[in-house]
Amino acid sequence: MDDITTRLVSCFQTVFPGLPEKEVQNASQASVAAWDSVAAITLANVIEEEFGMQVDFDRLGELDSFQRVQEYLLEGTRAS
């Protein structure tokens, strides 16, 4: 796992502690019952702290899976 993925897995485990590590990278709002609007905001805040960046809350609805959040982070690292 690369550094971004490892750190993102940690963020997801902070917000969804009952989610087994092997399932984190396949997580989505559809597959994780606890992933509601409050969890989405909490996840964004944890990611902001971990990665030292601002999450665009206008795009929060698009960030509905581990994969999409990871892509978002990769976009941000390429832009900076």
Contents of the next structure:
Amino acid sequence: MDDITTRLVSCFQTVFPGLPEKEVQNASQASVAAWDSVAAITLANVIEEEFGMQVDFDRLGELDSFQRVQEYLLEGTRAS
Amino acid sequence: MRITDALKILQLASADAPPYRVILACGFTPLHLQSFLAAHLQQVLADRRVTVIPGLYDDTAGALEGVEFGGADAVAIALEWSDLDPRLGFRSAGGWGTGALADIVSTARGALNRLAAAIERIASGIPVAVCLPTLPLPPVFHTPGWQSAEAELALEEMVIQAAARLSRMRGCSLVSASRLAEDSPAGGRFDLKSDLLTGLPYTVAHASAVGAALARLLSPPPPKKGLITDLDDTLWHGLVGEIGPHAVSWDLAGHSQLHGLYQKLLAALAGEGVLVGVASKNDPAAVTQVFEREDLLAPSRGIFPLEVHWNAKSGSVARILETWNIAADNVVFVDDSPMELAEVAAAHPGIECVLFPKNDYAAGYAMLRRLRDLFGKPRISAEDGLRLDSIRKSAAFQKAPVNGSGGEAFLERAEAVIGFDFRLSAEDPRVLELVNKTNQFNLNGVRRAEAEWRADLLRPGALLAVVSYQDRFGPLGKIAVIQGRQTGGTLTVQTWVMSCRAFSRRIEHQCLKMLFDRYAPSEIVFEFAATPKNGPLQDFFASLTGARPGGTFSLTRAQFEAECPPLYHQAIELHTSSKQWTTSQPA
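Alright, leaving the form predicted on its own aside, put up the form predicted in complex with its partner chain.
What follows is the whole complex; the chain from before opens it.
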């Protein structure tokens, strides 16, 4: 696992403590019952704290799976 | 605190721990405020599993009116201006401007009255912590932002008046706006983007600060009970042994006002029931002369005991703690010498050591505030005013040999009267304070939340005895509490605490005698658990049963009477419809 993935897994485990580690990378709003709108905001804030960046809350609706969040972070890394 | 930290703290809470449920009422989406409040509470309530339940959004008054007793251990309220009128928030489309102001003020007054009434109802049964509006008002007024508008001041005035009314309620406490402003400066509180996109108007930092402030009100640190102070360059400026008793100073003229302020604080603390003693390496005669000065601001009559000699201060502190009969972790030691502080700290783990900063005014101001925080308490009880006097009397009592014939005669002549109040009332805050602050004579060390306590008193067969004591030396006030239940022929005691000020008077024996007399149980079951500090209670039980108990155990009347020493008190039942006087006979 690369550094971003490892740290992102940690963020998911903080917000969704009941999610088994092996399922984190396949997690999505559809598969995780606890991933509601409040959890989405909390996840965004925890990612902001972990990565020291601002999540664009206007795009929060798009960030509906681990994979999409990961892509969003990589996009930000490439842009900077 | 970061959100990540808050979530991790909550994850570490034991799932098996008894729950501590808090209702959070606020008009906005609580989001991180909920997490921060829960995390800050969880940190101090390590043996509980904290759950924060948000009330209805957008209807704080409705949420409060729906709170039912028994459903929560506490209620936290984060009010904002939009709770008084939605137009005072940023999510409403309602109009601003001069034409709307009179109506906004009028609406706000009605909303505030409704909120205050709902809070008053809840606070009569459950602890309530309130944070008044913390965010800046939106630009609805006609004045420029640097000028206060009449309507703005009218809104602030009505909030302050409502707050003053709430602060007089026993179960209600309010966050200090000025302290919150230090922890969360005004300019860093509001997050418009978060407000509009998520419904939470607070920045993360402000949500943490408000959560911490509410948690501190709901679960405050226990106030310290005693302060031991040094004298030279601490209580006063200068070394009395070198410059003489009339040259030491504590005033503006002597550039030593910081010592005067410290003396004034000690006088205030002593008046609130804090024990103040002296540990000083000094000449006793010179010190006595300073204490006779009329301009002394410290409470010379309220300081007891004085350990003034040239021996180690750790020994002085040990003797003072013994006289006060309290543990080191209930005490603050103030000295201008880091070396003396270190020596005392090493000998008395848990004691709070505070350096008196002689020439640093900023540090001096911080020290005064720290002492106020360490000793601050929500309310002053009648017992607080009796504490020092009863300590002095206890010291006299302890000097009498209780087991010898002289001690027996002393007890016999004490003219002791013990009052038992068996009303099942939860209205006296002193009762729960005794239960939750007493360590040495404590049946099991279990701390009780107010809501749980009230619920226990409502159960069938509930028993509560609040015990008061006085003798020819004066009153000690309410000094013991027994709580439990009667089922058939068995009396079960779940809570039994007695203030250490009441030791050596055989009050504990009289308590058991009263229970056997009044309820005539076949046995009394004690839900005992050993704690690191309840050795005195264990010794008492050992004196009756022959061994320290290992857990819950029972005691029969025959066992009790076989070991009970003579009792000389007059035992009275208080506040009963048929007041009976029962004079105990030696058992």
